[in-house]
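Here you get one chain, nothing else, as structure tokens; it is the form predicted alone.
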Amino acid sequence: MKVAKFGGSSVANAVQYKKVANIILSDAERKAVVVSAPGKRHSDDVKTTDLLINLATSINENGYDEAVFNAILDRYKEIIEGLTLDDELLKSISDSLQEIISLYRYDEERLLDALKSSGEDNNAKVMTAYLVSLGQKATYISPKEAGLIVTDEPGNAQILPEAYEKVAELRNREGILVIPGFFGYSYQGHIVTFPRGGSDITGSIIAAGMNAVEYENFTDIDSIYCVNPNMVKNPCALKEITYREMRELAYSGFSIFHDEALQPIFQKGIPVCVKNTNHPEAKGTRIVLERELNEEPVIGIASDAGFCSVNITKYLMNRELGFGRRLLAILEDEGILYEHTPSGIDNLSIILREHQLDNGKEERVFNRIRQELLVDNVNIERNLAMIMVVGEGMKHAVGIASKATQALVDSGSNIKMINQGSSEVSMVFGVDGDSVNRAVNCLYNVYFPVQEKTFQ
């Protein structure tokens, strides 16, 4: 059996409703399903979760936004309507609505988690109903019952290992089960929702609890690409990639999977198949455990913003025991998260995203750095991009640093940061925000020359 994820973008309109019928029923393996919220209906459009999270701002002890509240009944509106389904499900979509406000009114936090999951669990009960106006046996089975016991750690939640015993269960089901995605449930019985994107999360927990024999991935895209297509024009499609790879390029800013939810089949060895719902004929991606290595040592570029760079500099700092520990559990104290710690003899820096220095937390590490590790001299470098170079075969390559260092020459950036790990799967480059398009498509014409190829 397969298990089948349908993106925002799947699952916008009762025209990708049908769509999305149409390809779970054109293969009887796919028996669980897993949807997203109502997505964009065109480029200007709000996401359904968006709306969610207005809502749940705007909402205090004397009502609430009642335009954003009929804006999200609409959406659902559109879509009920257009599969001339019955009424009813609209009321009842506006009665848990207004039960989340009601019993989360006064905490804040459950209350935004809730609001933001019902985009998901409302899609998969309207999803169910249209398969089962279809005259397929069709299950909604909301998180809780399908086991997808979580952390309670709003907005952040974590899989339990135990949950994946329960999931398994859902084997035994007969008919298409409809799992809405993003969510779980505590074992204090609160909602509590996933990193943001995290339907994929969800899908990928269920295809390794049901032990499929493939995860689907629905979005609106042929295939990953080797680029941002946003950034570099008709980049190469990837016919396959590994986890590992996948799992580098996802967490340094490609969109199309999100970088948590390989795990869970990672563990397993499920592969994975990227396709697009308005074309699923076309044989996508697929993210496996091995694939061939090919004479192309790197199959994908990466690129993100919105870092800095906190410099640090202490004359025998090498000489002095603890320091990089002391200077670590100051950022722990704060909930600081660092991705990268290049260093010399007299000075490291701490490459991190610059949100985490809001809310007065930059002026905190600042003064506990400078009298606790009685340092020299500390510094912040903002508007930083980190580009990240990946591909199994590069460990294999000779020159492929050399390649990168000239390209980012001839873009103009200046470099501020190298760092290469030891598994040699990626190669990653801090350079300045302003330049991180010219510095992409320079890698780019160097790694992917030309520009028709197709990269097994």
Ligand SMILES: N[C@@H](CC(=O)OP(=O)(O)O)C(=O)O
Second form
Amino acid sequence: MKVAKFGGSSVANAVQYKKVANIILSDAERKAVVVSAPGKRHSDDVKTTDLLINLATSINENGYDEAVFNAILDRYKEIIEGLTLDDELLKSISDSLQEIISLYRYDEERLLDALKSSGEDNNAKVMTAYLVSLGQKATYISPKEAGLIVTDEPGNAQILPEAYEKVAELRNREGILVIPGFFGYSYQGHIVTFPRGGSDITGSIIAAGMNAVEYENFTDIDSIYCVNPNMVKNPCALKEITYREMRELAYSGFSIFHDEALQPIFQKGIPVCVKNTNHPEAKGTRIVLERELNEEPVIGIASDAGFCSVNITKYLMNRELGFGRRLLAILEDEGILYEHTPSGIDNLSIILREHQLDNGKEERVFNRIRQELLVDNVNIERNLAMIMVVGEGMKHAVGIASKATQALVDSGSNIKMINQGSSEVSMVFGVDGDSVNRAVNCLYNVYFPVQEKTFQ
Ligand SMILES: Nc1ncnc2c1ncn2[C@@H]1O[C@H](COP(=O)(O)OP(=O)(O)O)[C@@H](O)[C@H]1O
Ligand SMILES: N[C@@H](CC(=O)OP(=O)(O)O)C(=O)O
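Mind sharing the form predicted in complex with the named molecule? What's above is the form predicted alone.
Every chain and every other molecule in the complex is listed next, the one we just looked at coming first.
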């Protein structure tokens, strides 16, 4: 039994829906299907989830932005008409959006989550209706019925361990099960969404709970590449990558697969196969527990922008017992997550995502650092990018860092930070945000000098 997840680009319009149905019906093992909300039909398009977020922010006591409401309905109208499904479906989508608005109008957080979740929820209902219209036994399963119990953190849900037992019961259901991605229910009875891109997480939980032989993740590209193909021309395609490697790369910018989607399947050792809905014959990339290491130590290079470095200096910091703990306690208190803490004798820097210091938080945090830790100086360096070089083979290879630093010098990037995790499966370089593209291209050239189409 396989679980197949179809991303937003795979269910963006009626033409894509037909491809998806062909894929589902071409393999009887594909029993559970997880769908995203309709995604981009072309590069300038707007995802339905973004339209829903716009709708939520437009709602006030006088009403809402009708143009946005209609743009959302138009996405489903195009699909429903293109597949010649019953018009009643569109009416029920419109009614359900109105119902969410009137129910949560005065609760901003819940309204946002409920509207966001409707993108995948309505798409799962339309997909079910389409499969039924093709004569298939298909059933829509809501996340509540599936048992997707999550923490009550709006926009940031995490699955609770007891969910898996309930999800396992889906194995006994007949026919094709269609499940909306991206959200679950909390014990408090609320709809709670996963972080953005979270339909991958739903697919992974369903695959783990149902003990699938494989989790297929259908998207719009033939494979995972060793570097983001939007940054480097024709990069090497990967046949296989381990969970550990993928977790590091996904967390650091490989947006093709959500990093939090790895944990559920990793625990069960279920392989993921990333495949292309537009070219299902292509073999895709498998994410697996172990892979045979070849002579190439590095498997991928990811990058992500939007970081800053909070730099703190205090004479004799090295002698001050508990300094680091008290600094991190301030961050914890302010709800700030940090990524790295490079340090010297009398200085320490905290690398974090800079949006976390918006809305006056920067001033408050800096004041607290000055007053509570009596530091000599605290300043901020903005617009940083983190580049992650990853590979299981790195721990056995010599000279990885020197190759990287030379490449970064060649690219004209000023290295702001270097960090190597104790796992030795990755190395992180902090560079100026404006130089990240050049830096990634130079790193790619040193680690992948042979421009082969397929690696590994
Ligand atoms: N290393 C990578 N390999 C392949 N695709 C990548 C990589 N990094 C980023 N991407 C981007 O991820 C996209 C697919 O992910 P996503 O937009 O979430 O798809 P979906 O609509 O199927 O959910 C690709 O089209 C590509 O632009
Ligand atoms: N639709 C949600 C969840 C998701 O996973 O979408 P996609 O499969 O299109 O990345 C989002 O845009 O965040």
